[in-house]
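This document starts with one chain, in the form predicted on its own, laid out as structure tokens.
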Amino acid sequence: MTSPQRIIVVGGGIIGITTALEFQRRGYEVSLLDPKQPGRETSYGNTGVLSDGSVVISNNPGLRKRLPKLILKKSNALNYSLGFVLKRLPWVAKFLSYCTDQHLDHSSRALRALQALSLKLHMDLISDAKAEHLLRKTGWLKVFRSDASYQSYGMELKVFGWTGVGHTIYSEDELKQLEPALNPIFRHGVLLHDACSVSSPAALCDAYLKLFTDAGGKVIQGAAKRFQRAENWEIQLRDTKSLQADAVVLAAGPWSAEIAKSLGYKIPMAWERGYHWHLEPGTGPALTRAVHDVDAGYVMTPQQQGVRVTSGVELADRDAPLDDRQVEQSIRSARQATSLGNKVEDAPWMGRRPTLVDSLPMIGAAPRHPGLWFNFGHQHNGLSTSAASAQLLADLFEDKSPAIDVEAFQPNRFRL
């Protein structure tokens, strides 16, 4: 290579992020495009947790027995907008024919190897970001009120064997010693004891910035408007301004479908909006680490901020306004759970998980356009699978042999 490919990056996410920062380390010139501040978007409200194991995707076999009690709105796991399901039927049916025990196997299996080679990437990422400080090793637990609802976790266990991801399984009075922050309203519990978690996800995508930036890599604030391709790639933005790259990489999470839309791509995509709220700690012991408390559907992680307190899944538009009763229903469990203080802020924050159909990422070259590359659908595991998916999309980028198998992330399972 004589002088290096220009490459733009479409995002400012995670996958924006480490996907930028890929390229650049392996000698492209990589610009970052997004319309605000790098990290502040989806990726700055998750849990914080960098899993290995997160495999078991939402439209599981499991799914079909939990509907009409997620239908009847019986469960703080789901929220959902009547006129947007209807609106979007067509997706929620496709959505649902891939809880099989075929795509279970299928999926976990792919997700798992992601998730691991993601690990040890972030392991590195972070050594050579000096983000050690944001780093807690103390595993992902799942904690279970009732015999019943550990019962219905089986599932999970099992794909946990026959993937390999680590854990652990305590009993009640083992998790009273294992995280004496909780009150004792639980049964069961199962620890990720591999999985990692960050005091804060939009620190780290700052420690990776300047990584890039540092570097020089250029970070561009701005919108596009339109996408044109001739002899090489135009990006013009909303400020009247163009951008030229030899090579796009479409990481913008929810966005994605409807800049692809305007290129004559129909992605089967739907949006997952979350919530969260900090709260200040309250007077017993510190927690420790991320829990989800799998009856009550929320996750509750200690951060810079506070105690964040995350809800469950709503399914609405996009851009539609706050619905902030689950994420009060959450605060309401949380506090049940562990001792609590008051609000941090005045408002929750909310943000949208990109979903596609089989709720699998799309890592790949996009089928009617040189150039022209997808990183993005990446649902509720974007910092778990952000660094992988990255290197991942470098290696089919310069025709190298990926370090996974890279079949179940292709773009061309679906015809778009």
Ligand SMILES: Cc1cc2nc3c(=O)[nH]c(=O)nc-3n(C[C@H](O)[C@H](O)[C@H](O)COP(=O)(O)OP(=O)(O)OC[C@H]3O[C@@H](n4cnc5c(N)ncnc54)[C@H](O)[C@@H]3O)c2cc1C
Contents of the next structure:
Amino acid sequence: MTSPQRIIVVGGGIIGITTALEFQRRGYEVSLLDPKQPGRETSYGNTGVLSDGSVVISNNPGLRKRLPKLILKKSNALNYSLGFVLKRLPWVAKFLSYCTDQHLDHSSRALRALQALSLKLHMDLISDAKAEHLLRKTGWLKVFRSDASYQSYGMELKVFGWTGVGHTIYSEDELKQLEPALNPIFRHGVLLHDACSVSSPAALCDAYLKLFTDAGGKVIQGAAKRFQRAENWEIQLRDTKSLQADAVVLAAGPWSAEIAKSLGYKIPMAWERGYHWHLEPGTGPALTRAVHDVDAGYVMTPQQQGVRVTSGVELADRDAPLDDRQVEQSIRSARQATSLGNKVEDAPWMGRRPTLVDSLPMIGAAPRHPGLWFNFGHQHNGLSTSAASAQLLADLFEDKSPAIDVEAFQPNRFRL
Ligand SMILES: Cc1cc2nc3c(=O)[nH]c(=O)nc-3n(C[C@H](O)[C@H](O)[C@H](O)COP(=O)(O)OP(=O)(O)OC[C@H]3O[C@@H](n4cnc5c(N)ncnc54)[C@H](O)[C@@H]3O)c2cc1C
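Counterpart to the form predicted on its own, namely the form predicted in complex with the ligand:
Entire complex below, previous chain first.
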């Protein structure tokens, strides 16, 4: 009997954890490499939505119209560092070049298939991990403060129609019944009723990781510096050590481009940073689901630590100092929307959404290196899409036909 192939998954966020678990379940000998405790970077502090309908990417045709307001920093949905934008101008220009009807059609269908499959797979994983206590099947609510802003949402509603995203439209009065925690400042609501959410994305990472380690999976603490291929794959770590494997999956989220560069790959990635801060619940009824206040550009969601208010996008260097202005504004707006108490922490948390120029993840074989696989670039919906991304990658690895079309996610769509 031949021994199973040894696979090292580099990066232990939700993408790396689900990937490691998937390969392990298919009989491989899998190790997960991360310099930190897995699930403690971007996958720690997100909004916790398991969405089946986050299908309209940020660089959609409507962005061009909103651009002047965003550039003048008149919307809380975006903050940016001018230095970063100037330094990354080719990336920004390329990102904007995807604001076309054609790419909206292509990306929304691809993301819808990925998210619908992933939601099903998460339900199975959550059950296997006995993590049902984290799960809320209460949907994902978008609310609008004015008729005008609801009308501007028409493009999203159209896309929900052609991609089959289940949604229900709520009037002002109906919203009060649906989510009594909301103050009566919203004129319209759209509920993605099949979406779910979790009360702690970090606890979900821990529960999935436990499935992996209980079945013999190894977690190695260390930071990959570069990869080298001789007879086997060698991963050189930042200290002097190195690791050997038959195959490597690069799943280090926002750090993936830097690591892939050691093999000459130019990955068109930037970081859409985002913040959260927890607040004690106020005196009114408790919030029962994730709520996106579209006009004010933030989301609030009940979490184990309190009500988590998450901010929109900040374009800045990956490791630039924190700038809490956007999340402070989000909190001021959230206080208009619902009853909230004191801040739980002294400072906000910050995470980095890893975004490729076309806002689609990269799932598949590295173009020039047999035995090296990519699974990163999941931008705003990596929690939602992780389970399916892992399954698709393992299918491609085994030369099996994936459950959905993977063409849109293939690394070779770019000249890397
Ligand atoms: C404010 C905010 C809200 C969000 N809300 C949602 C949401 O509601 N739903 C949703 O689906 N998505 C959401 N997202 C997006 C989601 O969080 C990300 O897409 C997802 O967490 C990316 O996971 P990842 O595993 O690729 O990256 P990460 O979680 O960042 O994991 C990467 C891992 O790589 C490790 N690493 C770094 N360097 C090395 C190295 N040299 N060697 C080995 N390992 C290394 C890191 O330590 C880290 O553990 C949100 C993001 C933000 C910021």
